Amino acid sequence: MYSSFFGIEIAKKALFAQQRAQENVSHNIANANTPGYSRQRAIMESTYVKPYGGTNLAGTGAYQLGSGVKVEDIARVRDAFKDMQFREENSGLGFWQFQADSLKQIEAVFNEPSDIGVSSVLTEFWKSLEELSKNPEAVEIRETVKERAVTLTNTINHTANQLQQIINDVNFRLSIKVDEVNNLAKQISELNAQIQQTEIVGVTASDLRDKRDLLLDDLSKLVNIDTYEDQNGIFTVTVGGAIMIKGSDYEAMKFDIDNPSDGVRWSGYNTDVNLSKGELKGLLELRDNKIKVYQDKLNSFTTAFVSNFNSIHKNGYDLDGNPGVDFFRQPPNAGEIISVSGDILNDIRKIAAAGSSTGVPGDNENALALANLKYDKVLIDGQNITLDDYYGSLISKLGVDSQEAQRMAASQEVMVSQLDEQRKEISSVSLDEEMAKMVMYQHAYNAAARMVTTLDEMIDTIVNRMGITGR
C-alpha cells in the first residue's frame, strides 16, 4: 500500500524534471552565440517501477507503476567524427595560408613584370654595353654604362637582403608560434584536469568539454594533430606520433631563434617534432624549401653573372690600353652579394671595351663581347643557358608557387567552412528549436502543477469532506 502522497511525488519530481529542462533550453539560447558553444539536451528517464497489487512482481494481480522523472544527465549534441574531419582540414589550410601570404610579399619584392625589377634594370645594362660597343670611346656613355652597373647591383642587393629580411621574419613568427602551441596545450591539459575532476562523479562537463574542443581548434591550425580518449576518461593529443598532452600533462615544445636552422624540436624528448600539416610546417616549408631555393637561385645567377662578365672584361682593354681588370666584385661587403669594383666606379677610362691594347680608343670588339653575354649561354648549377632565361626560370619558378599556395589555401578555406558548417548543423543552438522545446516543457510543467493540484483537491476530499453525511 503507497502513501496518499505519492500521486504528489511524482508530479513533484517532474515539476522540478521539467523545470531542469526549461533552465537548459535557457542556458542553450543565452549561449546561441558563443564560440565554440554546442548546444545541450536534457536527458530524462523515467524513475525507479515499483511493483503494485502483490506481494512481487510475479504475485497474482500484481502491475508495475512508475515512479516518475529525473533528469539524468545534460549532455551536449556534437559529433566526434566531424571534429577530427574539420581538424585534419583545419592543419592544412594554416600550412598554405602562411605559404600563400609569404609568397605573395616575395613577389612584391622581385617586382616582376616592372620597371624596377632586375630583369628591367639588366635589359638596361645591355642596351648601355651596346651603346657603348657603338662608340666607345665616348666618356658619357661610359658614365651610363657605370651608372646602369651601379643600378643593377643596387636591385640584387636590395633583392637579396628582402628575402633574407623575410626569412628573419619566418623565424620570429616561428618563436611566436611554438609560444603559442605551448600556451594551447598548458590550457588544454588544465581543462582536461577539470573535466576529469567533474565527471568522476557521473556528470558530463559539456561546457568545459567545449572550451577545450575549442582550444583544439586552434591547435590543430597550427600543427597536425590527433586525439583520442580512453575508456578513463584520459584524453589525449599527439602530434606526428608523439604525445603532447596526457590527461592533466603536457610536453612543450622549443625553438631557438638564435639557431633557426635546428628546427622546431620536443622539450622533453629532445627530437624534432615531426610536423607534416599546420602553420609551423607551413612556415617551416616556406623557409626551407622556397625561399631558400630563391636565394640560392639568386646568388646562382650573381655568380655566374660576376664570373663571365669579368672574364670577358678582363680579356679586353681600356682607353690607356692597359688590360682589364674586375668589373664586378662579389662579396665585398656584408649585406651585399654584388658591387661594382673600386676601379670603374673611381675611372670610368677602365671600363675594358677595346679588344686590343693598340686598337684603343676605336676599338669595340670587347664592349661587344661584353654586350652579347647576354645571349650567350652559360653554365649555372648544371644548366647550359643564359643568364636572362636562368633569372626568368627563377620568376616563373615563384609565380608557378604563389599560384599553387593561393590555389591551395582558398581550396582548404572552403573545404574548412563547409565542415565547420557540418558541425554548425549538428552541434550549434537552433533558436527556432530552442522555442519549440522551450513550449513542450512550459506545457509538460503546467499539465504537472495542475496534476499537484488535482491530487491536492482528491486528498482534500478524503480528508474533509469523507463521512460527514448528516452533519
Given for the second form:
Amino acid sequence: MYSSFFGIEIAKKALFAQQRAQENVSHNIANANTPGYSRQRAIMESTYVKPYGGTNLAGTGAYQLGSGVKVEDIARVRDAFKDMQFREENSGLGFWQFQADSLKQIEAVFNEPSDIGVSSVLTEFWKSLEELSKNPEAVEIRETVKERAVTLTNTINHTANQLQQIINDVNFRLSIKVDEVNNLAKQISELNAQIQQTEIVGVTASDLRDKRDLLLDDLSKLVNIDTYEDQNGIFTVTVGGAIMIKGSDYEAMKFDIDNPSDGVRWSGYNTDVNLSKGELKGLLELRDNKIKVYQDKLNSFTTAFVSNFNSIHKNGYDLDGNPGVDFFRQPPNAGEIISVSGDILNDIRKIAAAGSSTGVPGDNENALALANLKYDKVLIDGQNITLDDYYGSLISKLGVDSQEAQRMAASQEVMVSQLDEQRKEISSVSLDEEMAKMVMYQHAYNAAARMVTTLDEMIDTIVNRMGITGR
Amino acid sequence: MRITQGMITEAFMRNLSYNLKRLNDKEDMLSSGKRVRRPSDDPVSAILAMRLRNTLSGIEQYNKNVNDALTWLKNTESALANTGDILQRIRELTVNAANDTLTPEDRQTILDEVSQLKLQILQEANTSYNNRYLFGGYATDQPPFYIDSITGKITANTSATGTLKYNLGMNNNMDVNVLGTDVFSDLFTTVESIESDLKLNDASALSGRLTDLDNAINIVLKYRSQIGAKSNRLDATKSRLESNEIDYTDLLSKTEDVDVAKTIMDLKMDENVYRASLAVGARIIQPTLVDFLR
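Based on the form predicted on its own presented above, generate the structure block for the form predicted together with its partner chain.
Starting with the chain above, the whole complex follows.
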C-alpha cells in the first residue's frame, strides 16, 4: 500500500520542474544578445521508478510506476568541433590582419607611383645632371644638382626612418599583445578552477564555460591554440605543442622590447614559442620577413647608387682641375642611410663634371657619364640591373605582399564569419523558439497544478465523504 | 538551418559595412582620378606607371636638350654665315686689289677695310651665347682667339679643344660644338697674308691668295652644311620625342587613371546596393512570436 499523497508529490515535482524550465527560458531570453552566450536547455528526466503489485521486485504481476520528473541538468547547446574550426581560422585572420594594415601603411611611406616618391626625386636628380652636362660651368646649375641630391638623400632617409618607425611600432604592439595573451591565459586558468569546482558535484557550469570559450576565441586570434579536456575534466591549452594552460596553472610568454630580436619566448620554459598563426606570428612575420626585406632592398639600392655614383664622380675633375671627391657619403650621420658629402655641400665647384684635369670649365665628359648612370646596369644583390629597375622590384614586391595580405585578410574574415555563423546556428538564442517553449512549459505547469486540484478532490472524497453513512 | 535574430543583425551589419567600403573605394577613385593609388591596387600597373613616369621625365629632359642643342647650333650657324659674308667681301676686295692699275694709296684704303673685316671675323669667332664662347671647345670661359697687341696678329687659344656632347636619348648623343681652330686658324693666316701683301703692294701675290680664300670659304660652307644636317637630325628627334610624349602620356593615363564613365556606373550600382541594404536594415526588426502571444 502506498501513500495517498504520492500523486500530489509527483505533481509538485512537475510544478517545480516546469518552473525551472521556464526560468531557463527566461535566462536564454535575457542573454539573447550576450556575446559568447550559448543557449541552454533544461534536461528533464523522469525520476525513480517504484515497483507495484507483486510480493517482491521480480514477482509476477508486478508493474512499475514512475515517480515524476526532475530537471536533471541545464546543458548548453554548443558544438566543440565548430569551436575548434573557428579558432583555427581566427588565428589565420589574426595572422593576416595586422600585415594587411601595416603593409598599406608602408605603401604610403614609399608613396609610389607619385611625384614625390624616391623614384621621382631620383629622376629629378638625373635630369639635373643632364642640365649639368650641357652647362658644366654654370654655378646655378651646379647649385641645382646639389639641391636635387639633398632632396634625394632626404627622401631616401625619410623612407628608411619611416620603415624603422614601423618596425618599432610592430615591436611595441608585440609587447602589448604578449601582455594580452598572458592576461587571457590567467583568466582562462582561473575559470578552469571555477568550472572544476562547480562541476565536481555533477552539474554543468554552462555560463562559466561560455566565458571560457569566449576568452579562448580571443586567445585564438592572438596565437595558434589547441585545446583538450581529459576524463577528469582537466582542461589544457597548448600553443605550438607547448602547454600554456593546464587546469588552474598557466605558463606566461615574454617579449623583451629592449631585445626585440629575441622574439616571443616562454618565461618558464625559456624557449621560443612555436608560433604558426595568430597576431603574434603575423607581427613577427611582418617585422622579420616583410619590412626587413624592404629595408634591406632600400639599403642595397642606396649602397649601390652611392658606390657607383661616387666611383664615376671620382674619375672626373672639378672646376679647378682637382680629381673628384666622394659626392655622397656612406656611412653617413646617425639616423641616415645616405647623405651628400660635406665637400660638395660646402663647395659646388667640387662637382666633378670634367673628364680631364686641364681645368677648362666647359668639359662635360664626366657629367655625361654621371647622367648616363641612369641607364647603366650595376651589380646589386648579385644581379646586374639598373638602379631604377631594382627600386621598381622593391615596390613591386611591396605591392604583391600587400595585395596578398589584403586578400588573405579579407578571405579569412569571410571564413571566420561563416564559421561563427555556423556556431550561432547551433548556439544562439531564437526568440521565437524560446516563446514556443515558454508556452509549452506554461501548459505543462498549468496541467500539473490541475493535477493537484484533482488529487485534492480525490482525497476530499476519502476524508470527507467516506464512512458517513447514517450520520 | 536555424536562424536567430542575433544572426540576422550580425549579417546585416557585416554586409552594410562591406557595401559602404566598396562605395568608399569608388568615391576615392573618382576624387583622386587614379585607378592605381598604391602598388597593391594593381602591382603590375603600378610598376608600369612608375616606369612610364620615368620615361616621360626622360623625354621631357631630352626635349629640353634638343632645344638647347638647336639654339647652340643656330648661334653657331649665324656666326658662320656672317663669317662667310665677310669672306666674300674680302674676296671682292682682294680681286680688286690684284688689279695692276691700283695705286699704293688705293691698296692702303683696301688694307684698312680688310683689317676691319678681320676684326669682324674675330668677333664672330669669339661669339658667345649664355656667357660661353661657342668656338672655344671646353674652354668656354676664354675667347678662342685673341689679338696680339704688339704684332696685331691673331692667335688661337691652345686650350680651346674638346667636343661638347649633348644627350638626346638613351645611348644617343650629338657633338654640338664646332672648334674655332678648325674653321678660323687657316682663315686668319690667309687674311693676314693678304694684309701683308697689301702693305707690300704685291698685286701678283694678292691674286695668288684667292685660292686660299676660296678654301677658307669652302671650309665655312662645309661646317654650315654640317650644322644644317645636325639641325635636321635634331628636328627629327624633336618630333619623335613629341610623338613619344603623346604616346607615353596616353599609356600612363590608360595604366593608372580612372575610367570615369565606367567607375561612375560602378559607383551608382554600389550606391544602389548600399541603399538597398539600408532599407533591409530598417526591416530586420521583424515581429517575433512575442507579438502574437496573448
